[in-house]
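Next up: just one chain, as structure tokens, the form predicted alone.
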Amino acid sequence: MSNSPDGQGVAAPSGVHAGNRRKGVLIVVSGPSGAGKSTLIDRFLREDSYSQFSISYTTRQKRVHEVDGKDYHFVDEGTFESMIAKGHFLEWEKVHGNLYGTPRAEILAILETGKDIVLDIDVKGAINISGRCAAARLIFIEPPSVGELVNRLSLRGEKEIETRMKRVEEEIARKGEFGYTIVNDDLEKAYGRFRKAIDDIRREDNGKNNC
């Protein structure tokens, strides 16, 4: 059952847990492509000192606005597909003609630090993550309505948005598997939802469980 957290604040993580150092925590925020996920985040990873973004590994081409080994490491098809090969993966697919990967040797590394780790990924790659690392602690971002997504992605010059709305119908669909959906009505709402989620996550896991 998907909880709705309405309060707000984060608490600092135990830097022990059971007489050892602390874990981090794996933290999987997904949802529809406009929901707000990225905001949300970009926030949190402002304020909060005891978390690190992942950044995951692309195919698709560089934005004007994006940075090469802070919104992705963009890289060739050949390259994505080597790394498949030799495992780098903690999961991978394929988005709109596009690869996009969740590296997993750096994910581990840091969470063996004590800092959580937050990732951005579609709702595919959050549920596969969520199979191969029961440690892993899911939360979906909803947008407040269909119509409302379909206007933010016009704004932001989206293409082919008939066919990202099919997406988006199997996605909310899902939602379900998730630990916590935050629905994106209102953006001080949400993010204070939002912290609260991970709030709780952080007392539930205590940096125990690691993947």
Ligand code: 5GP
Given for the second form:
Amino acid sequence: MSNSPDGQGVAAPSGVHAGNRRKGVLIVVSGPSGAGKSTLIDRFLREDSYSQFSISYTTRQKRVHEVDGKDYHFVDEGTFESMIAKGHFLEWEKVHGNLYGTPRAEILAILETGKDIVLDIDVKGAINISGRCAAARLIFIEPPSVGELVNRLSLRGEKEIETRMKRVEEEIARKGEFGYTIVNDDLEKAYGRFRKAIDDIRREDNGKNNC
Ligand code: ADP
Ligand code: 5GP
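With the form predicted alone done, generate the form predicted together with the ligand in the same format.
Okay, now the whole complex, with that chain kicking things off.
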């Protein structure tokens, strides 16, 4: 018998028992650019059919490998501003000179189906969501060192390394406001800790997503 939200025979995450349908959990992943958030999240989403990525809206230019509607919804500033005015976003921020926003209705609809939502957003946005959604759970991804962060951004081919580095100290200073901190040193070990954090979050889930 399937207890998956989509009836595809997906195993329920630990802490959730067959027949015990609950609302999804809002899992907010944040940390400095280049720390490894996408790497950890992408692997998790490939392995776990019980959760879904929240696709943000942004005014940033699309990178070559990115797909509109999969990595982000790429929109112009006018469209973004009118979405703000219509209350479309649960939160939005200007990050590295571009606008980024988390869509409210899409997320709440998915949580209602019982799937968990994974957000990859900046530190201010994460803390903002935490204030609005009492049941959101926050995970901070920390680089092993600032030098290694610069290496990773260069390897990724990032053109705006300096802009991104300006925020790092400020972001790391706020990690105490997150429920979980994962240092992404060795990728395998960090991924194990990331998975365990999500398992723990699911076990403690109180069934609410009040935001
Ligand atoms: P973020 O999403 O936080 O901006 P990414 O996931 O894009 O960061 O990772 C930045 C770069 O670092 C990518 O090239 C990625 O392959 C690499 N990377 C991620 N985790 C590790 C790790 N533990 N060790 C070495 N390189 C890593
Ligand atoms: P990038 O341009 O590298 O994809 O993302 C830059 C930063 O914007 C990252 O820290 C990413 O987590 C953050 N970000 C992506 N989407 C959102 C969003 O919807 N809201 C907020 N506040 N930050 C976001």
